[in-house]
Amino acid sequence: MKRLILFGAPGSGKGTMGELIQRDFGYARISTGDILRAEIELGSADGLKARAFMASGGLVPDDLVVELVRKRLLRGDLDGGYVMDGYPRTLAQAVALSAVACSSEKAIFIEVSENEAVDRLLSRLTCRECGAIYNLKNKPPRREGVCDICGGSVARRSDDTAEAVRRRFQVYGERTLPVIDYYDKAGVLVRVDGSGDAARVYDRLKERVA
């Protein structure tokens, strides 16, 4: 099966790019950031432990992000391909990433300012049912408050804050970016222009997944 990982800063467009690519090439979704948030509303043990590391923009540890992507990738359901959505983001994760086999990797890495993406992150809105993402300046729900796909209440992530904010840009410096420089030197990286709307950085993006 194929395998393709996003990669980027905080705000970079992650999200959007891979709901994209699953709805265009058929691949399935896997956003470590929605399985965390599940647990937190199942208020799980696991939920649990991952509620204080997010509110305050560090990382989850990796073996509790490690362990909860294990059993996703054993649901049976990946042979089309799958894209990685916010995973690995330490290298740990990268290494455990690397020990499941697939047919074919690429990381795409989308490349955007820290002025622009913490000016998406501070003006996006997402649905607490369906997880669909808004912005307020340049994709906002039809309805105020109100998700346009099962009409669930959007609202900003309770994460999205500026200090919050601040604080993931720095653990993402610090952490994540060996792991790009661990996929370049794999041979499998690849670099796309993450800057302007959603629309021209799929555009730059899709020509890449194939």
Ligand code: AMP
Given for the second form:
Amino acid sequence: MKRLILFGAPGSGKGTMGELIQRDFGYARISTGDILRAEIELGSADGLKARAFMASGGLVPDDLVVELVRKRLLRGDLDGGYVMDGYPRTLAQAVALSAVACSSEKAIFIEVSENEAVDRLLSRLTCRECGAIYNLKNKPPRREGVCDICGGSVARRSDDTAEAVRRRFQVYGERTLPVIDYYDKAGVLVRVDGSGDAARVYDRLKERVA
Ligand code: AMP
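Rather than the form predicted on its own that you just supplied, could I have the structure of the form predicted together with adenosine monophosphate (AMP)?
In what comes next, the whole complex appears, and the chain from above leads the way.
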């Protein structure tokens, strides 16, 4: 099965591109952020462990995330291909993922300036039920506070605050950027200009991935 990995700073558009790839390519979408938020909503032991790390903008420990991904990969819906958003974020996670066989792999690095990314995050709204992504400025839900797709409640994410965003960028630079090197060395890295509106970014991405 085919595997696409979406990389990029917070606010680079991984979630939005993941949704479009899921819709167009029929791929399963695996977002570790969504999985972790679902665990928190459930009040599970994993959710309780992850909560404080996420709220502060830090990373959830590798063992917990790797195990959640391992379980997710067993669900049996991956034959048509899958796209990962927000995983791997550390070298240990990348090594764990490399042990999972696939027929082809591309790591897509969505490049965007920090200013543009922060701007997007601070005006982003997210559905608490299905994870759909909106933006106060240019893509609000049709009905205020209600998801167009599932009718769930749409709100700011609790880690889309100026302070948590700063920390997320710092962690991204320290822990996640080195992972890009790992995929570059493996010869599967593709860079995509992530600036501007989502439709344009997606067109550029499709050209590189096809
Ligand atoms: P995201 O929805 O991808 O922006 O992730 C939100 C938060 O969930 C991150 O800031 C981390 O605290 C946590 N998280 C998501 N994916 C991972 C991962 N692969 N490894 C560690 N923490 C993660």
